[in-house]
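Presented below, as structure tokens, is a lone chain in the form predicted on its own.
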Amino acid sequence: MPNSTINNVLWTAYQKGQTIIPFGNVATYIPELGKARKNALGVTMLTKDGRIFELGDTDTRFTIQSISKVISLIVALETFGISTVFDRVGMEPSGEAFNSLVELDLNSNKPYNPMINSGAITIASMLLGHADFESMLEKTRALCHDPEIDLNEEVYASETANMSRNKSIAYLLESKDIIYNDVDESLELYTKMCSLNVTTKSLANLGIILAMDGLDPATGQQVIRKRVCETVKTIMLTCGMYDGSGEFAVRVGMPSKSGVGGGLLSVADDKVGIGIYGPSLDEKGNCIAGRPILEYLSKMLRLHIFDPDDIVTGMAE
């Protein structure tokens, strides 16, 4: 598809996202996140043939928050293998909020999936002794092609001072013998990973590697095993948008992961990686502008997982 056509589609999608921003709110349960500019919005699309399309606040740095769960899951699967990871964490949508304790306390002896807080804290605990924060930071920089990614000290301090809910989850996990390593150290790694500063470009770079099943088109190197990518994208599709994942999958049809910092990562297999920033959130904790943007892009560029046609990379100007 010609670049001019894609730019026009992106512009229309961007406008659709802007119209819905007033109906959302920035996250305030982490006070530092509440300082974000509500009307900020940026979109970056990166195609497998190296073309980049972007609009809006694409250079603004924001904290990755729960999108870091994708990276932690990749490292855990590469380190321990699929069977070991999913012996400790489930693969099913929870149907509850991202920070819920209900399903873990009443319905299951392990977290439902790695995309909710209980599952991600379990993954962080597994990684202790195998990967420290510095190695995880370097992995994140490499996958996002962004050497400037670093810890946002202010957000990290704000999260640490307001983590009663996650502490409750972590100690519940310990009481069920799901996590064996130190609770505080597990929470520290989890929280630091959530507090990394990224941009929409960072997320798009990660997205295109996932879209290419672990092959980095910028270097030609296989940086993630294909089977790991397939597993991660499946979990993203079914669980990545919390208790809104089912409707999102139907309407958008792309594996996606959101974060309460306003970030949104989406993947169209063998086509594009997409990064979005919009700190105005819906009631599920997802970027409220993200769904109309991605729904329009999916429809007009035929990015839905069950649409076999590839009109994005099939023809360039």
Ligand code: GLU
The other form holds:
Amino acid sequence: MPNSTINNVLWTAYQKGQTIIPFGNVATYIPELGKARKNALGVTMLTKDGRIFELGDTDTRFTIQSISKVISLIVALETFGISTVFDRVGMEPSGEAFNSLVELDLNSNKPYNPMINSGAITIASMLLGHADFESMLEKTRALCHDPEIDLNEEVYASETANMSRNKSIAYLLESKDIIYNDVDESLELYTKMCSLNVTTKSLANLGIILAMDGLDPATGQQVIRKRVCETVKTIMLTCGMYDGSGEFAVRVGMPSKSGVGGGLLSVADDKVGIGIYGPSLDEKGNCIAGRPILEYLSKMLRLHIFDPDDIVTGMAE
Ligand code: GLU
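Alternate state requested, the form predicted in complex with this ligand (shown: the form predicted on its own):
Below: every chain and molecule of the assembly, starting with the one above.
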């Protein structure tokens, strides 16, 4: 498909996202996130043949927040293998908010999935001893092709001073004997991973590697195992958009993961990696502009997971 057509589609998608921004709100439960410019909006699309399409606030750095759960899951799966990880964390959507404790307390002896806070804190506790913050930072920089990713000290301090809920989750995990290291150190690694500063382009780079089942199209190297990528993408599709994951999967049909900093990572298998930034969030904590943007891109560029045609980089060009 010619670049001009893709740029036109992206332009319309962007307008659709912009019109809905006023109906959302920036997150304030981490006070530092409340300083974000509500109207900011950026989109980066990377195709497997190396083309880049961008619009809006694509140079703005924002904290990755829950999208780091994807990276932590990748490292955990590579380190421990699929069966050990899923012995300790489930594979099911929780149907509850990302920071909920109820389903863990009442119904389960393991977190429902690795994309909610309880699951990600358990994963962080598993990683300690095998990885530390520095090695996780290096891994993030490598997968995002972005050596400038660093800890946002202000956001990290702000979340650390306001994380009663995550502490409650971590101690509930400990009470059930399903945290595998010191509670405070596990929370520290989890929170630091959430506080890494990225751009839409960093996320799009991670997205295209996942889209290519771990083969980095920029270097030709296999950087994540194929089976790990398949697993991570499936969890993203079923659990990546919190309790909005089902509707998102139907309408957009791309494995995705959002973060309360306004980031959104989306993957069109074997085609495209997408990074979005829009800190105005919907009531579930997802970037509110993300869905209309991705729904339109999915429809016009045929990116839905169950649409086999590749009109972006494939036969129809
Ligand atoms: N650091 C945030 C928290 O633990 C991440 C939440 C999110 O992005 O979903 O609440």
